[in-house]
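Quick heads-up: it's one chain on its own, the form predicted alone, in structure tokens.
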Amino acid sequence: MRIGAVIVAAGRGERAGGGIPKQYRRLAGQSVLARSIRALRDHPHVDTVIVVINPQDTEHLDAVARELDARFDTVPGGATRTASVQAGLEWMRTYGADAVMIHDAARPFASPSLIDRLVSALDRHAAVIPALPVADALVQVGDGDAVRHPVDRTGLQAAQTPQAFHLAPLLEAYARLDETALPDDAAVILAAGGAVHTVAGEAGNFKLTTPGDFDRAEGELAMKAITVTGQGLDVHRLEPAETMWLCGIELHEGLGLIGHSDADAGLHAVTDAVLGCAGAGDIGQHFPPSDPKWRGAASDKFLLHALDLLAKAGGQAVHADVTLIAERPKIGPYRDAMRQRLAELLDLDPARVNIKATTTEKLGFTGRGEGLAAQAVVTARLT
């Protein structure tokens, strides 16, 4: 059986807010939809994923793909869910899919047990949906918020998703289909006279709808985190010169730093910590100084390298601790504008990013003047 799987990811999820799409908003240094295609694209069962989007979104999607380090096919939605989906099982036809999972891209914690359940099912059934029993007490609320009784809630479960369907009945149902939105695909095959039967659906898998969403999945994934830590050095001879670049700042007190890129010491040690925590090998590895597409470049584009491998492999940076050694030039001066700098390339408060500096008395090639070096460590959670 070929299994392709439908992602809707068209909605604006305006009561989630963060001021962009929630299905693009960060869960611990990485995208809600990024997470919910690697659950699915990553299933052995799984043959293909579909993401149905809304075309505005090209800058987000292109972030999603650098995330996923591999591009993805979408589709454009619609101004309702059903006719996302139906947009998605039209692509799904003609990839020649024989069952196709719907799932919401704002639900990122779908685990591979929930998927194997639904395959399982699909050889039972041809409508299957995860769902969970009802475990608080319900009351239907009228005008005021005045409780107008109790609900019965034996027999209720919350419905989830992917939802799994054999393709041939569901685009049969959504042909047959009068009402423009329905509230999920079960309810289109219902619609249609069909059966749908269910399988054990997970807490886990809650969906991301309110700003409360986002801090309790935050919570969750800070509680299976596990904290690693990357170090870096770097040194640079230095030479009269009109400017030097250092910690992403430009400075002018009539010395450079010689180096094949801009030679910024202090970014360099910083990429080198980042590619630590991400078990990403060194700077050299990635931007060897014998390509000589890497003469001149500015450091920033190494460092923001490293953090998407990093953020590829599951992480985030929380804090930065940067040593610069050098009798000179005099860092306090620019010690606040370095501090800023770096926490907008690293994306943290300016609060987890320190700067400090020191010399070595007079001795070895800083102490000469010959040169400067500088230490980081960087510390990343991973999730």
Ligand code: CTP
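Numbering follows the first chain given and starts at 1. These numbers were taken from a predicted model, which means no experiment stands behind them. Throughout, rigid core stands for the largest set of C-alpha atoms superposing within 1.5 Å between the two forms. Compared with the form predicted together with cytidine-5'-triphosphate (CTP):
- Core-superposed comparison between the two forms: the Cα of residue 143 travels 2 Å or more.
- After superposing the rigid core, the C-alpha of residue 105 moves by less than 2 Å between the two forms.
- Superposed on the core, the two forms differ at residue 258: its CA moves 2 Å or more between the two forms.
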The other form holds:
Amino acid sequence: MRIGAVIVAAGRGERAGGGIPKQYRRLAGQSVLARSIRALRDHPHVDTVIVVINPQDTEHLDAVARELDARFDTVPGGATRTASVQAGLEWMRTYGADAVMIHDAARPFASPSLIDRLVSALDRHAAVIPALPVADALVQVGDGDAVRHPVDRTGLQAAQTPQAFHLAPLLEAYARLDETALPDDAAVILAAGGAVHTVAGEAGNFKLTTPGDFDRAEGELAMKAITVTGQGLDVHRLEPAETMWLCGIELHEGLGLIGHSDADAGLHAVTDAVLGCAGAGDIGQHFPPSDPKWRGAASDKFLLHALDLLAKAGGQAVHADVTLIAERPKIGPYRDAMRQRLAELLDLDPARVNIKATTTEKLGFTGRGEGLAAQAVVTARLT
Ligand code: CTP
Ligand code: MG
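Moving on from the form predicted alone, kindly provide the form predicted together with cytidine-5'-triphosphate (CTP) as a structure.
Entire complex below, previous chain first.
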């Protein structure tokens, strides 16, 4: 059975606010849409994914493609969720899917086991949805704030997505649909007189609808996060020169650092520390000194690339501590500028970046002024 996933992401997210459509907002460093795409794309039973989008969102979509390190197929959606789903289903018809999972981009936390349950239920049923019993007492409220009457909760469940369907009967049900907008795809099957079955939903698979839902998501991700540290060390030879790059700042002290790139030992140490957090090896593997491409390269490129790898590993830097070891140049006059620049590169508050300097009491290569060493410790949160 070829299973395709339709992720509907063409809505405007008006109830959530936040300035941009909610599916493009980031939660702990990763966009909601990238999380939803990953949840389905990375599941072994899902063969293809189509994302239904609003063509106005090109820039946001480019950012998600960069996050995922891959382009993904998109089709333009419509004015209602129902219209958007239909656009995705047409794409799936052409693709030749046997079954589809229709998923709200705004539900980034669907688990692999939820998808397993849906896939295995597709052997028995043509329409399956995740549902959760409603826990609160329910009341019918009138136009004002007055309660009209209680609602019997027996048998009431909340429907989630992904909702899974054999494609042919779902297309038929959509073709017969005369109402323009229904709340979900199960409702379309039911309107056509079809049967829909349930599997257990997940409390964690909630839809981001209001600002409070974003707070809840941030809180839950923070609870699940682990903290890791990475450390880095770099040394470059010191020679008389007009300028030196150190921690992303240009110094004019009559000394320079010698190396293949701009030889910014500070940024190299921080880059290695970030790679350490990401479990991604060392700077030499990613930017081999043998590659002419990196001759004279500005080292902020290396750091930004390492941060990108960290983001892809689900991580975000939260703190950096750098120690520069040299007799000269004196670091004091540059300390604030270095701190600002590193904070900017790491996307951190300057209060979360520290620059220390020390000498080695005239001992060793740093003591003799032959070289400068830099050490860095970076702390990151992984979710
Ligand atoms: N959706 C869609 N096309 C629409 C409307 C909604 O693809 N015309 C998608 C949304 O992007 C979302 C899902 O359907 O992933 C569920 O809809 P909802 O939570 O209502 O999202 P929005 O419509 O974006 O939010 P709001 O109603 O608050 O504006
Ligand atoms: Mg909506």
